[in-house]
Each structure stands twice: as C-alpha cells, then as structure tokens.
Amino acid sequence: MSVLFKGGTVVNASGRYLADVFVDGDTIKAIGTDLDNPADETVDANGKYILPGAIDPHTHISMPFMGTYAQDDYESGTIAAACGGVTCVVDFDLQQKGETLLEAIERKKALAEGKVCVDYSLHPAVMDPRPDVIAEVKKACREYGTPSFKIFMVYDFRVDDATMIQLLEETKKYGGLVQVHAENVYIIQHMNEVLEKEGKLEPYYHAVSRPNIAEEEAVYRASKMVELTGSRIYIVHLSSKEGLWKVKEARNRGVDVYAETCPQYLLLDEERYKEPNWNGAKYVMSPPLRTKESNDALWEGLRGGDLQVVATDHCPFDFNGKKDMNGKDDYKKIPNGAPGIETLLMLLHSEGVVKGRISLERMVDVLSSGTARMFGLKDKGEIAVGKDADILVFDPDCKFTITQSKLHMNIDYTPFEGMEVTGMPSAVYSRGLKVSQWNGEQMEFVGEVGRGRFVKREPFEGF
C-alpha cells in the first residue's frame, strides 16, 4: 500500500514547511515538492498540517485497581487512540507478586494479541522488587525492549527509598529510565485520618487529602536520590506548581529529572469536585486536580521546557457502576482514574496552540518527537524519511464539541464534556494504513483490529 500526501504543511519539532510526503508500506520513503510517485492513494493535504502521530506514554489498559478493572481493553482503548490521532501507546504493565518482569510483559502482551489497533509498547511497573527482579533490569533494557520502569511512592505496593536507589543504580548502567508516581504516602494517610474524624468524605475532600505538599516533598526526595546516584528519573503526571518548582530546582542544578503532565492538570481545577449530584467523583484521580494557579504554572513549564511530555494517565472507570461500586459515602472508596487517550491531541492543539500558550512545533515535541526520544521509540515521532508512516492529516480549523456519545473510549463520561475544540484530524495513518477519519461530525475508526504490533524500544541515550 502506498500513499502520497500532497501540498500539506509538514510540522516537526524543529519547524514547518510546505511539502509532499510519499509513503510505501510501513515507512516514509520521500519528502519533497511536486512529488509524482505513483501511489495507491493520493491525499489532498492543502491547507492542512501533516503531523507525526501522537504518542501516549501513560495509559492503564485492563488494569486491576481498587477491586475492579480499567474498562478499556486493547481493542477499545487503541480504537479510541486512533480516533484521537494517537498512533502509539506505551501502556503500564503492573508486575504481580512472584512474577519476573518478563512474565509480566508476556502476560500483558497476551492481552493485546489480536486486539491492538495501533502500535504499542510496555513499561514494567516494579511491584515485587526482589533481588532477581532488580537484576532483570539489564535484560529488560537490552533484550525485552522495555527500558523504562514504573515505581510508586504511594499505595500498598509502593517501594521504599532503598529500592528506588537500587533501581536508579541499575538503570544508570544499562540505559534504563525510572518513572515515579511521586506523592508522600504518610502525608496522605494523615490527611485521610483527619478528614474521616471530621466526617469530610465527599469527593472534594479527595483533593484536600492529597495536598500539593505531598507531591512537592516526594518530587524533592526522588530528585535527591537521582543526585546521589547520578542517574535519571521521570516524574509521571506532575500536577502542582510546587512539584514543578522542585523539578526546576533539580534541573537547574544539573540533575536529570524529567517530567510529564496531562491535559486534566493543564485545564481542570479542584472546583470540579464540587459539582452537584456527586459528579465530582468523575474527577477522582491521583494526584488530584489542583488550582488555576497550578494550571498556569504547568503551561509555563511546558512552554519553557521544564516539562518534556504531555500524556494522559488514561484509566477509565464508569461513573455509574464503577465509581460508585463501593458506595457514595467515602472518597477513599472511589476508583481513581479518568479517561483521556482520545482527547489528548485535540485539547493540546485547541487550548495550547490556538490560544497561544505553546507553539505548534512545541506541541509536536511534547506529543511526538520528544516522547519518542524519551522512551526509545526510534522509528516514531517525526515526519522524516525512514521513519514509520504514523501520519496525521490535521485540519487546524475544524470545530468539534467534545461529548461522550461521539467518542470511542469504553466509558460513560468524559471530564471534558461540552468543551469546544478547534483543530481535528482529517485522517490518521498507522504505519501507512488509514485507521481513522473525520466523517463531517466526528472521527470514525476505519482500521484493522489486531494490526498493531509490539515495539521494542531502545535504551535511553540522553535528552
């Protein structure tokens, strides 16, 4: 299958220019003006952008949590991704007690087999850090193609500082990258006890129970472990201005601390928890939504380069039947997580680029090029000869009102209901095959279920 994209504006992190793009098979074969390569399909991209497909490196597909499972499986989750312009997903793979990292990876790959619609990879989450598991980091980096490792500083499966140091030392040797959910568990436990005694158990108090200082302290402590070891770390879903300050302080000292944020932390604030009829439960996620002041600080961090990636933390639980499965009388019983894989690109373009908060090239960097570089996706993230033909034809003027009924995620709500966005994909290609297209009212999936493949990633090479 060959495709010739004619007359679009090619946009990479380094700049933009008018060009044609020729794709044959899975890869980009030529870029130039007035290309006349014979092609099975010719796409008129005049007046539109030709973008590299977005990469979402933070998803939780079919994840067990709080007595239930995240509702998107690899079919529904990657159909939603394709319809949002996400052409590669790096999903978290939570190691179970007694498993090796390889066993965890193979277990999750089996769930994806025959279902996944765009390319994917996995981050093993180290939940059972036995000595043999720590020693397996070398193979994960060099053989398994999974050189990034998630750890938690919260929940019952958190790791202690000694384990964090061990992982930082091992990943430093072999080109691995430790990713950390940074919140201080003892601050949260204390606040939970205080609020329970006071009878403050509505969804709003989920945010109160996880104050900014819990993230600030954990980011600071993690950065000190990096400073000690000379390694590197990646803070997932950074949410607060105080956490960002600690990232900036560390980076200004030359410490390799990287960070991502998510659309919810850029666009929503803690007032959402006060919505009537228990609607605030829709936004119960960890870390929680913060203040408008933190929203603004994170946009500034994104613009200035202190944040390297925007991801989603896609973790969907139905409002009816899952969020309320353990009752409505205690925020601590509400499954933590919200959907977002399909709305990532449209929100960042509309709220970021259109509103002048970031440039178009910066958007491509934090959604594609920089993400590919951070996580060793050497064939992804750029419109360039030899790269995978993960290509978006993107209409910067197309209007769309986000509503759950026109999205594809397997969930009964979206946190961004009713938000009007400017800019939508016209067509989305994954390795040269069209997987979704705009039908005049919404995106529709036109790809092949099961065509997505597991991508082995390269060890970290510096950023």
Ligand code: URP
Contents of the next structure:
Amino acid sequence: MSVLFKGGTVVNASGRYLADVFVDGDTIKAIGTDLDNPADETVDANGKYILPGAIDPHTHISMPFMGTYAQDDYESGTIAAACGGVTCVVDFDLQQKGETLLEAIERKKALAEGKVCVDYSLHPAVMDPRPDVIAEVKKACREYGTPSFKIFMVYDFRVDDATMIQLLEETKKYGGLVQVHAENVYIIQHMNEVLEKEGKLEPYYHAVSRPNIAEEEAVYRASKMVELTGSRIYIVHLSSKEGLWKVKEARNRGVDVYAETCPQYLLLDEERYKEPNWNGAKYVMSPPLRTKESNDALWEGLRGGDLQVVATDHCPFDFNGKKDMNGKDDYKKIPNGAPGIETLLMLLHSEGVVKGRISLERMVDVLSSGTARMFGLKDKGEIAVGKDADILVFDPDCKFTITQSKLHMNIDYTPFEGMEVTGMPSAVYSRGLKVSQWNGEQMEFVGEVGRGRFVKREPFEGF
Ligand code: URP
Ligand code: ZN
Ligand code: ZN
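Okay, that was the form predicted alone. Show me the form predicted together with N-(aminocarbonyl)-beta-alanine next.
Shown next: the complete complex, the earlier chain at its head.
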C-alpha cells in the first residue's frame, strides 16, 4: 500500500515547511516538493498539518487495580488511541509476585495479540524486587526491548528507597530509565486517618488527603537518589507546582530528572471534586487535581523544557458500576484513575497551541518526538525519510465538542465533557495504513484489529 500526501505543512519539533510526503509500505520513503510518485491513495493535505503520530507512554490497559480492572482492553484502548491520533502506546505491565519481568512481559503481550490496533511497547513495573529481578534489568534493556521500569512510592505494591537506589544503579549500567510515581505514602496515610476521624469521606477529601507536599517530598527524595547514583529518573504524572519546583531545582544543578504531566493536571482543578451528585468521583485519580496555580505552573514547565512529555495516565473505570462499587461512602475505596487516551492530542492542540500557551512544534515534541527519544522508540516520532509512517493529517480549524457518546474509550464518561476543541485529525495512519478518519461529526475507526506490533525499544547510550 502506498500513499502520497500532497501539499501539507510538515511539522516536526524542529520546525515546519510545505512539502509532499510519499509512503510505501510501513515507512516514509520520500519528502519533497511536487512529488509525483504513483500511489494507491493520494491525499490532498492543503491547509492541513502533516504531524508525526502522538505517542502515549502512560496507559493502564486491562490493569488489575483496587479490586477491579481498568476497563479498556488492547482492542478498545487502541481503537480509541487511533481515533485520537495516538499511533503508539507504551503500556504499564505490572509484575505480579513471583513473576520474572520476562514472564510479566509475555503475559501482557498475550493480551495484546490479535487485538492491538496501533504499535505498542511495555514498561515493566517492578513490584517484586527480588535480586534475580534486579539482575534482569540488563536483559530487559538489551534483549527484551523494554528499557524503562516503573516503580511506585505509594499503594500496597510500592517499593522502598533501597530498591529505588538499586534500580537506579542497575539502569545506569545498561541504559535504562526508572519511572516513578512520586507521592509520600506516610503523609497520605496520616491525612487519611485525620480525615477518617473527622468523617470527611466525600470525593473532595481525596485531594485533601494527598496534598502537594506529598508530591514535593517524594520528587525531592527521588531526585536525591539520582544525585547519589548519577543515574536518571522520569517522574510520571507530575501534578503540582511544588513538585515541578523540585524537578527544576534538580535539573538546574545538572541532575538528570525528567518529568511528564497529563492534560488533566494542565486543564482541570480541584474544584471538580465539589461537583454535585457525587460527580467528583470521576476525578478521583492519584495524584489528585490541584489548583489553577499548579495548572499555570505546569504550562510554564512545558514551555520552558522542565517537563519533556505529555501523557495521559489512561486508566478508565465507569462512573456507574466501578467508581461507586465500594467507594460511595469513602473516597479511599474509589478506584483511582480516569480515561484520556483519545482526548490527548485534541486538548493539547486546542488548549495549548490555539490558546498560545505552547508552539505547534513544542506540541509535537512533547507528544511525539521527545517521547520517542525518552523511551528509545527510534523509528517513531518524526516525519522523516526512513521513519515509520505513523502520520496524522491534521485540520487545525476543525471543531469538535468533546462528549462521551462520540468517543471510543470503553467507559461511561469523559472528564472533559462539553469542552469545545479546535483542531482534529482528518485521517490517522499507522505504519502506512489508515486507521481512523473524521467523518464530519466525529472520528471513526477504519483500521485492522490486531495489526499493531510490539516495538522493541532501544536503551539510552548517553551515560
Ligand atoms: O489514579 C491513577 N493515576 N491511577 C492509575 C495508577 C497510577 O497511579 O498511575
Ligand atoms: Zn501513578
Ligand atoms: Zn498511571
């Protein structure tokens, strides 16, 4: 299958220019002016952007959590991804007790087989840090193609600081990257006890129980471990201005601390928890939504480069049936997480680029090129000859009102209900195959279920 995209504006993180793009098979074969390569399909991209597909490096597909499962499986989750312009997903793979990392990877690959609709990779999450598991980091970096390792400083399956240090040392040897959910568990436990005694158990108190200082302290502690070991770390879903200050402080001293944030932390604030009819439960996620001050600080962090990636933390639980399953009378029992894989690009373009908070090129960097670099996706993240033809034909003027019924994620709500966005994909290509298109009212999936591939990622060579 070959496709010729005519007359679009090619946008990479480094700049933009008018050009035609020719794709044959899985990859981009030529970029130039007045290309006339014969092609199976010619796409008129006049007035449109040609963007590299977005990459979401933070998803929880079919993840067992808090007595239930995150609802999207690889089919529904990656159909939604394709419809949102996300052409590669790096999903968390939670190691179970007794498992090796390879067993965890094979288990999750089996879930994706025959279902996944765009390319994907996995980050093993280390939850049973036995010596043989720490020793497996070498193989994960060099053989399995999974050189990033998630750890949690909170939840029952958290690891201690000693494990963090061991992983930082081991990843430094082999070009890996530790990713950390940074919140101080003791602050949260203390706040939970205080709130319980006071009978404060509504969704709003989820935010009170996890104050900014819990993130600030954990980011600081993780940064100090990086300083100690001379390794690198990546803070997932950074939410607060205080957490960002700690990232900035470390980076200013040359400590390799990287961080991602998510649209919910850029655009929503803790007032959401006060919505009537228990609606606040829709936003129960960890870390919680903060204040407008933090929203603004995170935009500044994106502009200035202290934040390098925007991801979604896609972790969907139905409002009716899951959020209220055990948590109606106690915020601590509400499954933590919210959907977002499909709304990532539209929100970042509309709220970021259209509103002048970040440039179009910066958007491409934090959604695609920078993400590919961070996670060793060497064939993704750029419109360039030889790269995978993960391509978005993007109409910057197309209007869409976000509403659950027009989205594809397997969940009964979106936190962004009613938001009007400007800019939507006209068509999305994954390795040269069209996987979704705008039908005048909404995106529709037109790809092949099961065509996505596991992508082996490269370790970092810069140590
Ligand atoms: O609330 C969240 N973020 N749920 C998913 C698990 C995690 O901590 O990333
Ligand atoms: Zn997390
Ligand atoms: Zn997460």
